[in-house]
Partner chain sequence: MSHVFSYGFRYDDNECETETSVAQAEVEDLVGDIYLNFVETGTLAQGGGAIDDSRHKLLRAKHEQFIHDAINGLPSSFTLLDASQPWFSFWCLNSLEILGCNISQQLRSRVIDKLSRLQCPGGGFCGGSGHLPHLAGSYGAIMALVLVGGNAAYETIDRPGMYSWLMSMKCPDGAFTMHAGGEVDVRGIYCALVIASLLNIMTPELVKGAAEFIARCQTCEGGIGPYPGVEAHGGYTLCGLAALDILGKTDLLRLDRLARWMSARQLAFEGGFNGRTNKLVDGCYSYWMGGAFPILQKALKRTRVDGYIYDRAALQRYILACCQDRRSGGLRDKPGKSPDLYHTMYCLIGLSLSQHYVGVEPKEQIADITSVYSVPVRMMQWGAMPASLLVLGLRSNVVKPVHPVYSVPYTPLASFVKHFYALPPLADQLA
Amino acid sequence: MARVVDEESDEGLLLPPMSEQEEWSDVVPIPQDDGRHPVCPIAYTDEYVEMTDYFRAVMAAGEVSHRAFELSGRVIDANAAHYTAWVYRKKLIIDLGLDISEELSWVTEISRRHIKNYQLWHHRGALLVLLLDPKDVEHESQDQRVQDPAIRNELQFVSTVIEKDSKNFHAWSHRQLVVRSYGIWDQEMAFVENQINEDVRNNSAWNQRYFALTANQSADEFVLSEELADREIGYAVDKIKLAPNNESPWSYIIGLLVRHAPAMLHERLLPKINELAADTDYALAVSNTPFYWSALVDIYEERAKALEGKERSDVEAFAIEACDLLAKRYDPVRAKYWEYRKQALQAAS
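Could you give me the structure of that single chain in the form predicted alone?
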């Protein structure tokens, strides 16, 4: 007997083998071909072997039917990583003209069991675009787009997933797809700030902040104004105060400035973090975190690139000194890395 999950109750239903079901009597199953002498065959269950043998036959025949669609769901529920089943299921949805909203509901249902499955999220993204073509709403304002039921429901679904697992890579990637596809950038920064306020160490939220800030533009396209740089520096420093040994805000602000405004590292960021390191309320915590010294390496290294002669050598000396402190005192676990950075600085002198 084969066990099939009922979508309404989430309980297993017992069915006779497919070979005994009248519905499948016209199909000749195609066994998996592992070669004449497989080295390490996978120990599939008998039910799974039969199911996939019939599914293989259905695909080989190019069958477009509701029974093929139902079978694809059974295969996916048994093995959510079966990417061919997902591809064929999408084809059946399109060819049969099935309800996309119902399919999204089905994906929501099975996501409870397969929430970190890549194929599920890829399928969901494809469904969303089928349900609502981005071109159909490009004439609307961002506020209007966010109110569209398809977009609103999708954002709510992703928010619920992130609420349960704030570092689910697939959920964050999918959220980026939704934001990017429908151009709803304005609301994203508020969402990100809420996530960072809930957990200042959530590196996924910091990554999303960069995504929202740059609106997914390349380094050549995005212009970081002085006003915007000052805002982001202030924001990052405020979060560093909450947890100086939290790498996320350090990496965020260094990465942002290195990529989009290198000169502002020395001009704007350095005074702020040195001020923080001199503040009696934060001095001990800041000066003992490797991220402060690592930031100094990056700042001085970038500064040196804009200088020549003795001025350059003097600035590089500061970076080299920071590398030594990191290797010997503040980050000895990565001593070899800091030695490499030191050698690179010396070679550039």
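Could you switch over to the form predicted in complex with the partner chain, since the one displayed so far is the form predicted alone?
Chain only, nothing else included.
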């Protein structure tokens, strides 16, 4: 017996098995043939066995019908990782001309129970471009596009998930898909900053900052102006002040500069870091975090490349000293890594 909750009355309705339902009498279910002695047999519920047996039959026949569509929903709700059911369901939506917004609402509903599932997100992404062809809004301004109900709903859905699970990998990835597909870059930085304000250690948000900043241009295309660099350095240092022992802002700002403007590590980042380390409010916390010393190694190693002779070897010697400090005192779990950095510095000189 399948227990189904009636949406209006909230009573449990007992449906008979599909084999006893008139509606399904024309279908011969296809059982799962696992052979005589299968490995790792799952103790399925009778309900699951029956619905998947009927579903196999429906797919094999290539059936396009509302009952097939409803059945796909039941299968997905029982096993959201049933990737074949999702593919079949999408085909039915198209073939039956079903309402895509309604489907997105249904996915939102079941996502409460299946939040870390690949297929659900992929389905949404595939449906979204069907609902709203990016070409149809190309001519609109970004502000106009963001107001489009399809886009607004999608961003809202992602926000809701991130609110409950701030680092949900699929959610952040999906957000990138939406932003990229519809070119709504201008609004993204505000979302990023909100998330960083919520939790300054949310690395998914910091990764998204890079995404929003560069509008996903390639490393060759994006130009980091001095103005922009100063702004980002200022922002990162402000966040470092909140909790110096937080890897994210350090990783972010060094990664950004190393990739796009290595010379600015020494010219623009170092003065700000030195200022911080000299500030009595922050000096102790900053000098105790391995990320500070690690930043110095990166900055000085890069700096040394632009120098020669004694100037160069002095800078390298300082970087090597920082590696030793890290290996022995501030970051011993990474002693082998600091040894590798030291070897590289010694080889360079």
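Heads up, when I say rigid core I mean the largest set of C-alphas that superpose within 1.5 Å between the two forms. Numbering follows the first chain given and starts at 1. Note that the structure is a prediction, hence the values are computed from the model and not measured.
- Core-superposed comparison between these two forms: the Cα of D34 travels 2 Å or more.
- Comparing the forms between these two forms on their rigid core, the Cα displacement of A60 stays under 2 Å.
- Comparing the forms between these two forms, the C-alpha position of E70 differs by less than 2 angstroms, with the core used for superposition.
- When the rigid core is fitted, R312 shows a C-alpha shift of 4.7 Å between these two forms.
- After superposing on the rigid core, the C-alpha of Y340 is displaced by 2.9 Å between these two forms.
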